[in-house]
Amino acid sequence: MSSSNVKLQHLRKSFFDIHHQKENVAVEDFSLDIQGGELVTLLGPSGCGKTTVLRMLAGFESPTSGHIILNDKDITQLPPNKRNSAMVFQSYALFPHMNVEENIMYGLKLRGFSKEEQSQKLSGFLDIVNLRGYEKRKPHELSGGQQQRVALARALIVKPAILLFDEPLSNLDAKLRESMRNEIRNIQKSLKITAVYVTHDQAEAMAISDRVVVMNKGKIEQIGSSQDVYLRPSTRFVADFMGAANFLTQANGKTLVVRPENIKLHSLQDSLTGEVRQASIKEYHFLGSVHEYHLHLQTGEKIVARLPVSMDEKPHFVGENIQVSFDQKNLHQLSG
C-alpha cells in the first residue's frame, strides 16, 4: 500500500444561521501539510473544529474557501467515491444483515471486483485484522472490539490513499480501548497507510500519534509530536488541555508551566538550591501509583503535585508545611 501525501491550505468552513442571521464559523485558516504513512491526530474540546476539517477531507462537507490537495491533485471539489479515500466510523456504521465477510468486501464489490478478486484480497486483511474464523457471523455476534476490526479491514481493502478515524474507539470500554488504539497503530504502521484520526481523549493522542494538531475554537493551536505538545506546550490552552498543568508566575509576568509528576516535596529543613518555594499541603489523595498533593504555594499560587508511591514511604500529611523544589529543565515558558 503506497503512502500519501495530503497538504490542507488555508481551510475555512462557515455555516449560515438562519436563526440569528448570521455566519458561524466551525475552521479557520487552517493549514496542515501531513507526509506519506504519518498518522496525524486532530485533538481537541467538542465543537473545536476537528470532525468539520476531517468531513471535509472525506468530502461530505465542501469547504467555504481554502485547497485539499492529495498527491499533488486538488481534490476540494471531488465528490467522496471520487477521492479514493475511507473511513472509520465511531459508530461502526456496519450492514445489520451482511456477515463479516460481506461487510468487509462491499467496497469492493461497488468497484467491480470479481467474487474470486474479493476473497483474495479477504484472506489477507482476516489475518491483519486478527478476524479469521469469524467471516460468517453476524455484527451482532461480534463484541465491539470486533466490530471495530471489521469496520477497519473494510476500511483498508480498497486501499485507500488516505485513511480517516472518526473517533473510532469511544464506544468501547477503556482497556478495550488502549488494546485497540495499539492495533490501529500497529495496523497503520506496518501498511504505511497516510492516516488522519479525531479524538478528543489526550492519552490516545498521544499514544497513537506522529503528530497531534491540538484544535480550539475552530483554529489550530499547536501542531508537534506527543512529546512536544505535553512537555513544550505553546499556549495556555495547549498546556490545561493536555493534561493537569501547574502555571507558575515570574517576576517579568511571563507564565511557567510544569506538570504535577515534575515537582518534588521536601521538609523544611532540607538544605536546597535552585528553584525552589514554600507551600503548604491543603489536601492529599493516594490515588494507587501516586500520591497527589493539593498546595498552596506562599505566593498565593495553588499547585498539585503528584510523586510516585514507594512501599517504605511515609507520605506527608494535610497541614504540613514544606519546601517545594522545580527541575529547571521541566520549567517551560509559554509563549502566548
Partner chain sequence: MPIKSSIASYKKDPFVFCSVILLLILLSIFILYPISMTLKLSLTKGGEWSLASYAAIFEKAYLQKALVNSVVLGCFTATFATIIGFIFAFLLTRTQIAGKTFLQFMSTLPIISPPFMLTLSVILLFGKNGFVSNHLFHFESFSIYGLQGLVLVQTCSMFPLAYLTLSGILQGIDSATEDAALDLGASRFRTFLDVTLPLAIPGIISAWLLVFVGSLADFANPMILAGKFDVLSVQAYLQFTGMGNLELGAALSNFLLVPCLAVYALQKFYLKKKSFVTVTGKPLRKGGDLTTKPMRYFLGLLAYSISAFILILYFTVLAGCFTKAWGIDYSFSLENFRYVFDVGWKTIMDTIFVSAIATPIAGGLGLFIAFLIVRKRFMGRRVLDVIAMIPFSLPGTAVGIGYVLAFNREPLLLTGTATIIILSFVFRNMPVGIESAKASLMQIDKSIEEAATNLGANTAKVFREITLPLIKPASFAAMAYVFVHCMTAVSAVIFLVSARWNHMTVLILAQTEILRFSAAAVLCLILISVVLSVFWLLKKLIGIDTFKKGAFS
Contents of the next structure:
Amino acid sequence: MSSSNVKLQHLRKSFFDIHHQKENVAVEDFSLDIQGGELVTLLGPSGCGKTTVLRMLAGFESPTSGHIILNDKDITQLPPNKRNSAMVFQSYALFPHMNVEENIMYGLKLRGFSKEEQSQKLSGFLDIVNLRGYEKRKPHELSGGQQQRVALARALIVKPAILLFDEPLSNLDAKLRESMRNEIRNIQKSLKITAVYVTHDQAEAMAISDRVVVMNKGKIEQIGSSQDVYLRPSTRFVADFMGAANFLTQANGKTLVVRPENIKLHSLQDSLTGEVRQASIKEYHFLGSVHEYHLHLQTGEKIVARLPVSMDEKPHFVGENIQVSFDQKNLHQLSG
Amino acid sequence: MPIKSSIASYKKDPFVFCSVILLLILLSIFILYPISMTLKLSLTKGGEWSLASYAAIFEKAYLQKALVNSVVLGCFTATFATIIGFIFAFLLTRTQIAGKTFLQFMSTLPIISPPFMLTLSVILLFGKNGFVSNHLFHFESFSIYGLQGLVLVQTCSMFPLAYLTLSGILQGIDSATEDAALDLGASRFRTFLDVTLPLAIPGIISAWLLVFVGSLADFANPMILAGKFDVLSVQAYLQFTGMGNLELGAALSNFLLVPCLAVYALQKFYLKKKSFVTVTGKPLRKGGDLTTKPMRYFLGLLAYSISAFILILYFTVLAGCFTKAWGIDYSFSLENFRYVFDVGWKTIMDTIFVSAIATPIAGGLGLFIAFLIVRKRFMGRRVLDVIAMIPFSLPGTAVGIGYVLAFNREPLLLTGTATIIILSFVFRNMPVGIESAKASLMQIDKSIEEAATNLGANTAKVFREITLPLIKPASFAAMAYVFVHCMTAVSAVIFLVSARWNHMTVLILAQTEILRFSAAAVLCLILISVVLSVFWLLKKLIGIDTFKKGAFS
Amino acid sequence: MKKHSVLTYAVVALGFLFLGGCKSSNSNSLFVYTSLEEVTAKALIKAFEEETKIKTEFVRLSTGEAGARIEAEKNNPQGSIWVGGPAGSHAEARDKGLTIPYHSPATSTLNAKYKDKENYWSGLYLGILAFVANTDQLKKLGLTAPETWADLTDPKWKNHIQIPNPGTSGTSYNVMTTLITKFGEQDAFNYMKNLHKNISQYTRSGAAPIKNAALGESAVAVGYTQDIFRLIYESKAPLQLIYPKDGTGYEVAAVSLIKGGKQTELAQKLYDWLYSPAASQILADNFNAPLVKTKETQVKPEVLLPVTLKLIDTDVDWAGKNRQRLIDLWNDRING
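Given the form predicted on its own above, what does the protein look like in the form predicted together with the partner chain?
First the chain shown before, then all remaining chains and molecules of the complex.
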C-alpha cells in the first residue's frame, strides 16, 4: 500500500459570537502539504487552533473556507465516516461496553470482513501493539497505557490513508509518555502511514516528527524539521515555545536567541575571545543532569544558563562575579 | 466501623454526635413510625392479626382487576413517556436542532404544574361536553375517560421525568466514543445503534421504571379521569376514606409501596454499577448531528407537535378560567375568579403558608444531613442516609395514611393541624434537598473545609461559614423544586386536610368533581402563577446558570 | 441574601410550625361535618352564626367519607356534629360507638319513624330517590325517558346512566337498600349486575351524576329530588325529573352528635336550631321538605309528592348494620 499525501489549502475556521457580536477566528489561513509516509506534528499552546485543524482533517469540523485534498481528491465536504482517516483520541474513546477485541475489530465489522478475516487481522495487530492476552478485557479493566494501545490498534487495523493523533499521550505519566511515543513512531514508520499528530509538548513533537508545524493564535508560526524549529526558530514565539531561551537585543536592533545549554561560565581572570559578557550569579539550582544558574549581566539583562554536571567539578556559587561566553556557532538571530 | 473508634470519633466531635442522635430520633418519629403504623393496620382485621387485607388483593375480583389495570396503565405510560423523553433528550443533546431553549422548557413545564391540570384540560377539550369532542366535532362513542385518557395525561405529565433521566445519561456518554465510531466509518444511524443506544440502556431502563412507579402511585389523574377503569391508588384512597375499610386501604397503599421501594433500591445500587457513564464526559455534542437531516426533521416534528399539544392543553385551562360555562356558554366572564376568591381565598393562603414554611425546613434539614453524610464518618451514617431517603420513594397515599394513623393519638396529636401537613411535606421532600446538597458538596474540594478546621473552626462553624455559602446556589434551586412539590402535592395531603386547613390541590379536585371546571381552572392558574413567581424570584437572587443545573431527581 | 438569613428563616419557620400546631387545638369555633348539599349547608351555617353569634366552620364530605373520617379521628375528633347523610349511616356510626345520644327538645314533634329509638340521631328531611334525564341527550339518542327501575337495565341505555359509588355515597347505598327491600338480596344483586352494563361511571360524590346529566355528560342519572329540583331551577339545563312508577326509596337525612367532640354544647345548640322555623325555611328554600315545620314554612310546590308515588320503607338499623357487608359484596360481585 502506498502512502497518501494530503494537501491542506488555506483552511479557515471562524465562529460568530452572538453575545459579543464579533467573529472569533480559530484557524486563519492554514496551508500545509503533507508527503506520503510523513509524520507531521501540529504543535502549540492550548487555543492555538491545532486541534481544530485536526478535527477539520477528520471531518468533525467544517472549514469556513479552504480545501482538504487527499491523494488528489477533494474531501472537504465529506462527512467523517466517508473519509479514509482514523483518529486516536485524547480520551482514547474506547467503546466501554465492548471488550478489547470487539473494540479493535469494530472498523473491520463495519467494512464487512468475515469473522475469520477479522480474527486474522486482529491477531497481527495485537502483536504490533503488544496486547496479546488482553482480548477479552473491558476498557475499565485496562491501564491508561493499555487503553492507548487499544485505541491505536483500532485505528491502524482499518488501514487508513491518514492516521490522526489528538494529544494521545497527555493523560499518561511522564515515563510512559516517553516509551509510548517511541512505540507510536516506530509503528507509524514501519507501516509507512501518513500521520498528523497534535500535541502541546515540544519535546514529544521533536522526538517523533518528520516535520513540526508551530502554531499560535490560529496562525502558523513556522514549519520545519525538529532541528529547524529548535535551532533556527523564525520568531520569538517559536524560540520560546521550543525550549528555554534567552533573548538578547543587539546593537543592530535584532534579537539574538541564546539557549541555556550554549552558555559557558568562566572566572574573571580567564581571557576569552568572541561574545563575552560580565555577570554575577543570582540563583543556583541543581537539576541532576545540569547546573542551572540565573545570571544578571552587567548590561542589565537576566539570563539562565545550564551547564552539564561533572562529579569532579565544583559548581559556581551565588554572588560570584564571572564571565559569560556564548557558543558562537549555536547563536541564532531572529529575522525581523 | 469498629465500635471503639466510632465512639472515639464521637467524643472528638460532640456536635456531630448530638446532631446524629437528634436526627435519628426525628427520622424515626416522622418516617419510620408512620410507615410501621400503616403496616400494623394492614396486618389486622377487626382488631386482630390477619393477612385478610393482603389476601383480598389477590382473591377479590375487583381488586385483582384494579391491580391488573394499574400495571397495564403503568406499562403503557412508561413506554410512551420513555420514548418521548428519549426523543427530546436525544434532540437536545445530540443534534443542532433549532429552538432548543423552547424544547427544553416544554420538556420540564409539566413538572411545575398542578397534578390535575392536564386532566382538567383534557376533559375541557375531549370530555362528553368538550370543545373538540362536542363543539368542533361530534364524537359519538368516543370517551376520554378510562385507560386512553389516563395514558394520554400521564404520559404528558411524566415524560419530563424520563427526559431528565435520559438527558443526564446521554450527556454522560463521552461524545468522543460516537466520534470514534463515525471516524471508523460507521454511518450516523449505525453509530447510534452500536454506541449510543447500548450505553444509554441503563438510563432507559431507569427512566422506564421511574415512570412506571410514578404511574402506579399517581392518584390525582385517575381520581377524575378513570371512569370505570379502577386502579389501586384510587382504591386505596376510596377504601380508606370513603368505604371505611381502613385496613384494606392501608394494605393497598403498602402494596403500592413495594414496587416503589424496589425500583428505588434497584436504581441506587444496581443500575448505577451497570452504567457506563464516564465521569469526564463532555457535556454537549459539538459539531454535527448524530442524525441525518430527514431524521432530525422527523424527530423535530414529533417533538414540536408534542410541545404544541401540551401548550394547547395549557391554553385551554387558561381559556377555561374566563369562560362563563364551558361546554354550554363560551362567553367571556370573570365570574369564576369571583367565585374562587370567595370560596378559595383562605385555602390559597393556607397552601402558600404551609409550603413556604415547609420548604426552608426541608432544604435546611436536607442540607445538614447531606453535610453530615458526605463530610463526616460516623457509625450509623449509612442508616441515616437510607432512612432519610425513604419517603421520596413512597407513594403519597402511603405517607398520607401513615401520618393520619401515626399522629392521631397522644403524645403527638397532630391531625387537623397545619403542623401535620407541614411535617409530611418536610420529610417527603427532604430527600430532594439531601440529593442536591450531596451533589454540590461532592463537587467542593474537601480540603477547603479541612483548611478551616485546621485553622481552628469546629464543625458547626465550618458548616455555617465555609460550606453553606459555597453550596447556596444549588440549594436554592433545590428549594425551588421542594416548593413546587409542596404546592402541587395531592396524594398525601388529601388525607391530612381538615376543616381548618385545606390545600389548593384538594380544592381543585373537589371543584372538578362537582364539575365546576372553570373554577378548577382558575385555581390551577393561580397555583402556577405562584410557583412561577417564586421561581422568578429565586432566579433573580441566585442567577440563571446555577438554576438550570439545579438538583432535581 | 446573606448566609445567616437562610438559617434565621428556617428557625422562624420552625416557630410557625409549632404555632400552626397550637393554633388549631385552641380554637373555639364549632366544627361541623356535613353531608348536606354545599349550598344548603352554607346557608344554614351562615344563618346559625348570625342568629347565635357562634363561630362555626364546616367541611362538606360525602356520606362515606364523613363516616370514615369520623372513625379515623375517633381518638381526637375534629368535628362535634354530623349534619346530613342518611340515617342508616348515622346508625352505623352509632353502632361503632362514634356518636352520643341527645334528646333535643326541638324534636318532640318529630314522627318516631324519623328518629332513633335511643335518640342517637334524628331526621331533618326526606330525600326521595328519582331519575333525571337530559332531554337534549335523549333527543340525540332517539330515546324516551325511563319510567321504572326495570327500564334502567334495558340495553338501550348502555353507558348512558350514572349513579354514585355505593361505597362512598349515601345516595347510592340507599338505592341498593331500596332494591334489596323491594326485590330481596339475590334478585337485587342480579338487577345491579344488569344495571352495571349501562353505567358509564360510578362517581365519588352523590350529587355528581345529576350534575353530569345537567351538563350533558350523561343522559340519565339517579339522585335525590331536592338536588334535581335545584339543578333544574338554577342551571336552566334541559332536565326532566321522573318518579319511578314501580316505587322508589327515600332517605331520612339525619343529624347526630359526635362522641368526644370538642364543642358538644355548641353542637347541641346547632342541633336544636336545625329544627327552628328559620332552619326549616332554609331547608324548604333549598327544595327540601323539612320534617319539622310550621304553618308559615313555605315549601316549594314542585317538592310535593305525586299521590301515585309508592314509597319503599327500609329498615334504618338493618341498613346500618349491613353496610360494610353489602358494600364488600357489591365490590366483589358487581365491580369486579
